[in-house]
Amino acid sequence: MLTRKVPSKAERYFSTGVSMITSTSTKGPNIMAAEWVMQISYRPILIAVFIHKGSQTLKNIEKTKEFGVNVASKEQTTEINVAGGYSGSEIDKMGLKNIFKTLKPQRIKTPMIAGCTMNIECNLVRKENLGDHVMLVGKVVHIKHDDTKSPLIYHKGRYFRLGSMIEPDRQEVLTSKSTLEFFKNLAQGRFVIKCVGVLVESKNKVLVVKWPKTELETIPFSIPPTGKNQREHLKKYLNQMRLDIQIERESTMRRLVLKNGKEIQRINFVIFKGKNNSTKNNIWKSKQDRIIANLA
């Protein structure tokens, strides 16, 4: 029940949706509200739900080896409420005809209950007792979602629904058409670029590198592959440009959003600090270009 005493105001901090979890049984249908409810795999789709010991729909899902769960949309306060404050040994639930709405299910024989955000239809394929819950994955065999739908969210007691979309912290980078084209060409199409790159600094002045076929002057810096040790990967790198550049094992980060007019890319640089040990054939360029301004 989400009504429940806990122990500690420090439980009530964390944030979750909210979902109704329903079963049934020779007596019929039964649902209960959850919290602790979490997708833990995408092949196969895996649901995991936390039911507290000795409750009735621990019972039917025990016996049934399926269940629903109905991510509540943030108008279904009222269902929640009820599905949550009392128990199936009290009242006969989904009988309230004026509170829940049901669906018919497609996969299972279980119920599903209109206007959620989200109904997952599962097969029991694992149970395991954890701490004073239970846990039961279940395997995804029908799922739908709707998109008009909002979800509900459920932090210290109370319920919330979603505000604005929060645009992760970065700083924007004003730059040229031809800039931010070459940048959107690396990226080939990705939301992010994560680049790793060197930072020598002489006399406010910054070592970069021209790139080929362009007039664009940048740091060195690389395109490392996912799950490679990116500083190893720096180095490499440098080898290969011939640069003969120790860099430092301490690192920071600039992330940036490049853009001109209404194009933008993300990027991510991870910056070695590097100090130089060759003085032929190097460029050096002024602190106060833009992109370098924002990596020094």
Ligand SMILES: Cc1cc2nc3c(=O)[nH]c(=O)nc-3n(C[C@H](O)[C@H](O)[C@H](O)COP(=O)(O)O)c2cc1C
Given for the second form:
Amino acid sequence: MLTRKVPSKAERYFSTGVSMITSTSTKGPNIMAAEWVMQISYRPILIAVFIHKGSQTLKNIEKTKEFGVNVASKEQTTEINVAGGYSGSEIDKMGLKNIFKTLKPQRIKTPMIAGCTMNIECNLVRKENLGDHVMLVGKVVHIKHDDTKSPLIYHKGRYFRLGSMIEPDRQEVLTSKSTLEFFKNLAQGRFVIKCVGVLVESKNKVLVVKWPKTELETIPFSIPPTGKNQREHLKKYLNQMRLDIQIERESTMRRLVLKNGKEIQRINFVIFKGKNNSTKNNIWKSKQDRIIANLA
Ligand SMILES: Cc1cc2nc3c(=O)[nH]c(=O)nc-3n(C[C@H](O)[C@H](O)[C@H](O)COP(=O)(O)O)c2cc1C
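Show the other one: the form predicted together with the named molecule, since we just had the form predicted alone.
So here's everything in the complex, that chain up top.
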């Protein structure tokens, strides 16, 4: 029997979940642990699993053309150690007393495992030899999840649980209610507004535009449609605004979260440096204003 090689040090630095792959042979069901499992398409939902040559699981799936992906929860380290520590050719793992609790499958014949975060039933649609593993692609024929379970994480050969959520770091800007409302209107419910703007500085002042019907003054900025080149969009916008500004190559990114009480709006600004070609009719403002201070 070929066993899976113990990985070298660097390879152990990936972080993954761990799944239990269930399969069936004429002798009955089998289970193995697999960290190399991932969704590779939304429509149809396709899942790729990478299984080493010589495993009982591979033989089973090649024959039956189906398998179960049971994504382990943090309570299932014993199950994973048994599924990953022995081969079905050595012992009937599923037959061991008090280790695996099975669930009846809905669309395939292979049993599924209880207590997981997800149970996914797959039909084999593709097989590809890749190095010392075989990629098996399964088309999902049934999928369910359990919100009360939390996934098991695998890193450097050890098991972990998920930590607390990380809110990506953003510059917090306290604004007036009307300013926040203005940006919320622009966002139209989007989680983040993606803006492109230009920063023109002169004598420690910043070139600003005044937004109609508001108190707001900001650097000139616009919201490009998804997929549009931001620099080209900015050029057009400046033209429309009759702002004679030369856009330079240099650009930065500012990630802000505007706050007023409990209300927030996240904004990403791609900001190009600009040179003002004409000073007439322009408004210059010091960097005192909170929004401008964070964009400059
Ligand atoms: C945490 C963990 C993750 C594993 N991930 C994989 C994997 O992604 N692919 C693989 O071929 N083997 C993986 N293994 C090893 C198999 O689970 C192991 O070789 C098992 O004995 C195969 O069982 P079988 O011969 O009954 O199919 C993993 C083992 C552990 C403990």
